[in-house]
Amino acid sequence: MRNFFGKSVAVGAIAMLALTACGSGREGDDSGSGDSGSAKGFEANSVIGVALPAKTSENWVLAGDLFTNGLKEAGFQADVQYAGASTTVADQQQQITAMTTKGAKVIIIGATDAAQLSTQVAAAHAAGAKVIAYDRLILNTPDLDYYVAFDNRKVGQLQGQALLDGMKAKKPTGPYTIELFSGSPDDNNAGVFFQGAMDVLQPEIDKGNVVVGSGQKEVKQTAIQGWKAEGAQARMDQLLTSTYGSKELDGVLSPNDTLARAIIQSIKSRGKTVPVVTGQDSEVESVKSIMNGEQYMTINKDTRNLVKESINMVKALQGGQEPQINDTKSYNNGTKVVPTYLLPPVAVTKANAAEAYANDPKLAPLTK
C-alpha cells in the first residue's frame, strides 16, 4: 500500500479525472457501484463508530460534535473517536478495531493515512460493518462500502481559478511569479486538490504567464507533512531566502487556511507585500482576514451538511435501504470504484462572502 506519491494511488487519482462535475473525462466502471448491496438492517439503538484524525482544523473539531450529536438524536448510540496529536495512524487502526469489537454496524472513517487501513476496513467488513469512507478515500481495499465528500478536485479547480482572478485584479498584466503549497502526503485529498488546481495553472505555467519563482512544480516538492502550520511557515521562509529577495511574488496556491495563514504570517515577517493566497475549510480566523483584506479566498464546504449526507446513509442502512448516491463511475481506490455520495464545494472572496455564509451561524457576523 502506498500514499498519493505512489503508483497504487495514481490509478484512483486518474480514475477521478472522469468526475462529470469536473467537466473532464474520467475513467471508471460500475463495477463496484452494486457490489456494496442493500443492508439488511439493524436495530436502531445499535453501535455507529466515528474515527477522525487528529484535531488539526477547525472542520475535523465540529465533525466530531456534529456526529456525536446527530446519531444521537438518531437514536444510534455515537462512538467518535480521534486520533492521537502525532497524527500517526497507529492510534486509528487499533480505534477501528476497537470499534469493530463493540459491534459497531457502521464505521464512518476519515482517514488518518488513506493507504495503511485496508486491513481494519476488511475485519470490519468481515464482522458484518458497512464502512463509509468520510472526506478522505480509503485506497486498495475491496471492503469499502461508500464514499462521502466535497468534489475535491473541482476544489482544487476553485482554488487555481481564484488564484489567477485574485492576481490579475490586483495586477492586470503578467506574467505572475507564484508558489505551490500541496498537503500532507498521506492524505490522499492532498494530492487531488493539488491535481485539480494545477489543471487551470499548468496551461498557464506552459504559455509563460504563470512563473513558479522557486522552480518547485512537483507534488513531493510542495507537500506539507501533517498540515501543519509550522512546516508551511518554515517552507515559505526558507522560498523568501532563497529566491525572493528583491524578486516580486504575486500568488501562493495554499491548499487549506491553516497554511495559508501560516504562509502569510512567514511574508509579513519579512516585511513583505501579502500577495493572492488561497485557502480551503473557511476557518474563522482565515474568513476574518479575508474580510480584512488579507487572505484572498477560502472554499466552503459545510462540514454540517457533509455529516448530515454521513448520517442519511447509516440511517438508511439501518432501514434496509441503498444509501442515496450521485456518483457510481469516479472514484477508484486502486480495487474498486466506490459508490460515492458528492456536495458541491464553493469558492468564497470578500465578494460574496455575506452570501456564501448567510446561514452559518458562527460565520455571518464576521461578513457584515
Given for the second form:
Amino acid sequence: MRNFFGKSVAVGAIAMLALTACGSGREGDDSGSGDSGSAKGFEANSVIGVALPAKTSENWVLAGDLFTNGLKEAGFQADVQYAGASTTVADQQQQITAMTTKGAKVIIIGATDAAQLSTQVAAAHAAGAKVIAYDRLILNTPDLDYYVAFDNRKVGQLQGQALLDGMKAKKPTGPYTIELFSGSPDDNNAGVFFQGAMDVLQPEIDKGNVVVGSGQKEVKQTAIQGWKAEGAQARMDQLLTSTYGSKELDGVLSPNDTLARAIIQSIKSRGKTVPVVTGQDSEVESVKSIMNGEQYMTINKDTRNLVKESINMVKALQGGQEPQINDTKSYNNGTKVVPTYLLPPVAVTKANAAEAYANDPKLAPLTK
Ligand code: BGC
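Output block for the form predicted in complex with beta-D-glucopyranose, input the form predicted alone:
Zooming out: every chain and molecule, the one shown earlier first.
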C-alpha cells in the first residue's frame, strides 16, 4: 500500500489463507481450528442464541433483525437479545446464561465487554454449545470456537489513509494538524481500529508531516467510553477550548459514524470550518453528510454479509461440518488464536458512494 506522500505503508498484512471450500462448510476437515470440529451436528430446528450489545450504532439494530429472520428462514429457533443501555455487561452475561439453559446449540455473541464473558462462554461450551464471537472478539477464554468479523485492522488503515488523502486534497502541502479519537476501551475492536489507523498515521507523525495538535496520542486519552456520541462531543468541545482558539484543525480521526457526527456537531457549534473527519458503518445520517460534503468518509461493512456468514457457520455446525474460516493467525484472544472468518471492509467517500452502495436499497437512493 502507498500513502499520498509516496512512501510504502506497513499494512501489517493479514495473510488470507486460500479458501478451500465452497458452500458453508468443509466436511471432516478441522485444520486450523483445534478441537472445535463438530462431528455430530445437531437437530435442524434447534435454538440458536444471539446476544448483541446495546444499540450503539445502526449496524447492531440491523443485525438483530437479520439474525431473527435469517435463522428462522434456515429452520432454526432464533433467540435474539440485546443488552440494555446502562447495565450492558450484566444483562449480556444473564442472557448468555439463559440461552445456555434453554439448550442453545450455537451462541453468537457481539460482546459488550470483551474481557467479561469468559465464565458464561465456558458454561455454554461445557453444556455443548458452540460459541461464535460476532464482530467483536471475546478475550481470555479457551472456550470461544470461532470469530466472524470485518477485517478490523484494515478498517483502521483505510480510515488513516482516507484522513491523509482528504487533507491533502483540501490543502496540498502540510504539515497537517489533526486530533485522534478511538472507541470504547472494553471493545477489542477499538484498539485494533486505532492500531490500524496508526499503521498509516504514525510514520507521517514521525516525519513531522502530521501533528496531533493536543499531543493526545495514547488510547487512554483518545478513547470514548461506550462509543457514546455525547462523550465524543464533550472531548471535542474540550479540545477546541484547550488547543484551537486560533489554530486550524485539518482533520479528525473518528472511529465510527456516530462519533464523527458528534465531533462535527461540536466543531460547527463553535462556528469553525469542518475539517476532514473519518467514520465507519455507513449510517444513513453519515452517508447524507458525506453526500453534502461534510463528513469526509465512512467504511462500508455490509451487515447483511456478516450475518449471512455467521448463519453459514451455524448451518455448517448443524450438519456436523467445520465452518469455513479464512484466517488462523490474526486474532489471539490471550488464551488461543481463534479460527476466524474475515470479510473485507470498503472505504467510501462522496467519489465512490454510488458504486459502493449500488446493491444497498437503503443507501443507494441517498447517493443519487
Ligand atoms: C463495531 C463498529 C461500531 C462500534 C460501535 C464496533 O465494535 O465494529 O462497527 O461502530 O462497535 O457500535
